[in-house]
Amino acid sequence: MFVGRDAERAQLRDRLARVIAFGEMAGPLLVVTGPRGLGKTSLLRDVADQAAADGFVVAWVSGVKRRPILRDVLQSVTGALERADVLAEPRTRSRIKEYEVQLHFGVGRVGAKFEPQSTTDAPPLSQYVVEAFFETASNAVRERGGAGLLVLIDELHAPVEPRSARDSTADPEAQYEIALLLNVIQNMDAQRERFPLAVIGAGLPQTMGLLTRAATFGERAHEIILAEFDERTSQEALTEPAAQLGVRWEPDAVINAVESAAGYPQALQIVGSAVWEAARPERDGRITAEHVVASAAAFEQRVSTMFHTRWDVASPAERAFLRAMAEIDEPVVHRRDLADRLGVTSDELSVPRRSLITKGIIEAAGHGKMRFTIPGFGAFVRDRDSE
């Protein structure tokens, strides 16, 4: 079951309600952002399930690092239309296939000649074909009695990630295709009555900056920023699924478990799983504080694995950066304090900082500030250095 994110779910439902009620585009691109483990993908899947129940044809795409995404979007939409039997009408099927062929040729031809400085200049033919594709696809759903078309793009940041920590440019063709997609969405929203369609993405905190770098009008996308769960929602994430199976958490047990997860949804999943395995409750059973204690070793081992995964992808320079952050031992670390501790200038922090943000290990926490994206990671770094 899905717990929490009530405000975010309401925003997304309101977007889709416009498509259902008026048969028009839901609005500009909407992007759900947050560090890894906060439930962005789970939120998208919840949206997908609700939209499908409301009569949408749902197409799902996941971005891949530094790889063009447009063909994947088109193929996903076509596959979703076929599964929903929307392409049964020969004329609609023929038009969709024709657009696919034109676009594949256009993207390949333009990509081969791409110049980085022209990222915002989408060739008219390709833009026209993409818009025509979406218009035909979304209206075909509506004409067959559906609500419209929903396109969900997970890992939206991945195609336009920098090539490396020292080279902030993205793959040229991938950046071109994101720019083209943003331009198309902007133009469709300006003529919303023609497109019973919604486009929603999800990505890491740097997603909006990467989109704006690909095309300046990327800043017009709307952003929903996810944060850690509060105490009430954290408790519900543990108790509500158990209640559906007739199992009750005792108050002290749930308080102890929630404290260990510190509001981090992925950690809540880990502690919930570990406690359940320790308790093995029957229907009408109870989960007690003793079960939480018994699960502690399993919980620590799984969380440590999560921490090690992130530590292992850090370079030596980045690990020095992380050690210094951990030694400062504050929820939010000021850039100047970190530079002083490392004995470097603030500018010298730029490369490792950008790389660690891209890897999802730290995030910006205001101007000149940063923090770890996972609660407890600082303690993990300090503990491993003291061994």
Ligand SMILES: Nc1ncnc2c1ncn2[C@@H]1O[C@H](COP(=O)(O)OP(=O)(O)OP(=O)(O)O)[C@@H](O)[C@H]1O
Second form
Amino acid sequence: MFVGRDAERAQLRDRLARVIAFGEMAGPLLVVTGPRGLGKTSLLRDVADQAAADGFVVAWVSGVKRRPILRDVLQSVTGALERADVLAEPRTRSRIKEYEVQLHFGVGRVGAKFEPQSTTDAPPLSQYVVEAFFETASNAVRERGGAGLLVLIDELHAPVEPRSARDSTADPEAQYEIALLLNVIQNMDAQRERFPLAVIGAGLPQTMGLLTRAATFGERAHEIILAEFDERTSQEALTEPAAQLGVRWEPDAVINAVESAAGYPQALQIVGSAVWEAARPERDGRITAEHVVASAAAFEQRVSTMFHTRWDVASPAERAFLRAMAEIDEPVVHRRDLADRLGVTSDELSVPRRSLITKGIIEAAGHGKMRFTIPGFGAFVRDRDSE
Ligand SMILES: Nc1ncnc2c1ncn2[C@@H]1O[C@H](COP(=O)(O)OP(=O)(O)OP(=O)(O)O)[C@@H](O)[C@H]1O
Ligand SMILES: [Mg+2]
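For comparison with the form predicted on its own, please write out the form predicted in complex with the named molecule.
Time for the whole complex; same chain goes first.
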């Protein structure tokens, strides 16, 4: 069950309202960003449900690490059009199929000739075909009485992820296709009355930086940064799903459970299910503070599994980095303090820092500063035996 995010939902709804009302593009690319487990996919799903109810045809794509994305986008759009029976009209169908064929060869051919220096100069042919595809697809929805086309791209950072911490270059084909897509979105927005369409992405905090590196579109994209849940939303995340089954959380039980999750949506999900299993409430039953206490071991164990999976992917140098950060034990850690503690120069931190950001374990927190993405990770690292 989806709770909170009122401001973000309102912002997204306003964008889609423009497509519904005027049949024109919703605006520049909108990207929801946040660390792992903060609720990006959940928010996109909520947008998808809302939009489908409002008459949109919704295409969902998930970016894959260092893999070109365009074909997935086109296939997902075509699939969504098929399911919504928008392609029943033979002329529309044959045009869509024709673009698919052209792009299948066109993008592949261009990609093969790709040179890293020219990422921003998208060849006009493919760009033109992709635009024409979106124009036909989105207007076909409109002609069938729908609101428009909504394209949702989750894990938008993944295709342009750096090769490794030492080599920050993206996969050339994947980067080329992201650049092409961004250019097309920007062009469409400049002629918005032709495109009853919205494109919304989601990705890790580094997404905007990676996109800006892939294409010079910068200021033309908007970012919605997700934060942890506030107290009230955290409470709702626990009490609302229970209430639907007639189960009531006692006030002190909610307070204790909410505290252990520190506003982190994924931890709320874990504490919620651990308490539920400890309580096994009947319909119209109650969840008490004793149930929360009884579930504590199961909760700790699952949270620690979540931390372990992150710790396991860190290299020895990265673990030293994380340990030093944990020992400093501040909400935000200055790069210089970290360098001092490790006895290295600030520059020498670049490689592990970038890698840990790519892995979603830490995030930038203003210039020269960083923090752990999940609350409690610092304590987990401090509690470990040094190895
Ligand atoms: N608004 C919400 N209401 C209720 N539960 C939520 C909400 N947002 C997130 N959650 C819970 O937190 C969990 C993690 O959320 P989600 O998968 O959306 O995060 P994410 O940011 O997409 O993470 P990742 O980067 O790993 O893909 C979900 O399984 C869900 O249980
Ligand atoms: Mg997700």
